[in-house]
Amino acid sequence: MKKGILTILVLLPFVAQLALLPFVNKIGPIIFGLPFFHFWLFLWIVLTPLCTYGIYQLQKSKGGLE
């Protein structure tokens, strides 16, 4: 299971930063002032470290990190 959620936090950055933007290169709507494209790139650059956190808290509780 701790595998399976693993691997989902490894790929959902690259999915999301990568493989969507032709789905959600738009202007409309409008979030927070931004168009959004910017919007969703700058939502990832904040998830992003939040992934890669969720990461390393599975690792260490493996006992993974020494």
Contents of the next structure:
Amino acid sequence: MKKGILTILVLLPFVAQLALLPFVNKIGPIIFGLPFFHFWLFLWIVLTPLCTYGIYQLQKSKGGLE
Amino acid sequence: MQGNLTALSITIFIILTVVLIGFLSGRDKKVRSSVEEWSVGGRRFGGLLVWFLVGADLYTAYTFLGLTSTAYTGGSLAFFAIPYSVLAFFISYFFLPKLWKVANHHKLTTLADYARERFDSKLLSILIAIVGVLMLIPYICLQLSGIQDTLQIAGTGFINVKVVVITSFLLVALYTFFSGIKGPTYTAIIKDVLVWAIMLFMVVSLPMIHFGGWTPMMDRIVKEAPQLLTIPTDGPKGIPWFITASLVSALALFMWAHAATGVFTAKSADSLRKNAMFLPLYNIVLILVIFLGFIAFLVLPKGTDPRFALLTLIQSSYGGVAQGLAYSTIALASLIPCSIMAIGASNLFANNIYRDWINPKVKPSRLTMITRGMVFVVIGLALLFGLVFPSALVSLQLLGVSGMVQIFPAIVISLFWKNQTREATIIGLLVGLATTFTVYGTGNSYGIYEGFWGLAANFLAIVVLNPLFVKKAKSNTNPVKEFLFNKKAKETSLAKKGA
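Next up, can you give the form predicted together with its partner chain of this protein, since the form predicted on its own came first?
In what comes next, the whole complex appears, and the chain from above leads the way.
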């Protein structure tokens, strides 16, 4: 279970910022003053650290970090 | 166009203040007592200092000037820098702590040092050092042209730009020689604070000055230049280019000698993990700055030199004081990374070319002196190339990232793959470089980033050739391999170190 979450957290930033790009490459809708493409990139500036934080906590709880 | 005297005075004043602080941070003689002290600050920097240092390293004058100019000419392609650096920090979470531990335990100060110890190969380490220095000097030149352009806009009619550029770089070389990594670290804090304040100020005020606010600005771009807001789906630089350029640049980021220097200053592996979490936040300001290139596109007269897009925009929008603060921010973003880059390149040269190959018996005190002295050689070469043969450098600048990423298997994969062999790694590196140069030289990139082809060939060569040499690699061991892959040996050696 934990391993599954870990894998998802590791893959998510790559999928969102690379694989999904062809699908977010559009102007509308404009969110918070940013075209959708730029809003998406902005969103992942914030979400990627959260993924890292999640991985950090999971590894710590497993005692995997010396 | 004539510069602005107020702006120029502010710029010069701030540069001189920062140079002074650079010197003051080296008051304690200890900072130049050994290579380890001088180049990586004795590995005592806490999380926040590393954050400033790595941030200062990577967000340079070229970042701001280059990306706005790309946005001005190429639209949203410029935004590849965002996923690139976000992913670079994310990826770093998985290997930097490990690399740091090896480096700390075996007292290594460069990536080439690590490769030498990991593979028992001076050949591999000198290859890495040569690639590192060769790619870094053009990168220093880019910073140089950053400050040169800035001073040209600020000071035309008042100063001889070249003389001022040379003087300021020599001052930076001098304080780097004197204070080592402490110099750029303390000045990096000033630079980063200025970058954040001034860039946010510009992002808020420029749309207000020209369009009455951010939303009206976006409406204008959508109406008049919608082509800027998406990436082309194909062509030489379309979506496949954007994706591969982001990924390859992300893998390459910490292969740069200056980035590695920043990393090795950390005092613990955990501070690097925290940095991996917080460094992406730097991009909040960067992503907004790239939009300034779009403002330049709408506002500046057609035919403005793209290289000067941001600087001309600043000049035509602000009064003397704001101009001065903006110029000095860009000037510092050029000078301070230079100092760290010079340390990285000098370190590679002194350790992995001079000591490993020319004079293995060099005394530590003499090696320290040579490392420090190399700063003048590196910055001198950058000045020479940058001012005398600027055109010869363009190719190397474009190839910098694609070239640097080729050492990724030697540095990062080798942390995890026990049976990776020296022979396959060296051949892979050479194949990767050759492929990159060929793809670049012939122009047949098929819409994909050059370094991606090189890295693919590099990996392929390693995977195919590794089984041929694996027998020998399995039977040989060394302290670094023991440390990485033998849990028991690692514990005993750590315990010994603690005792």
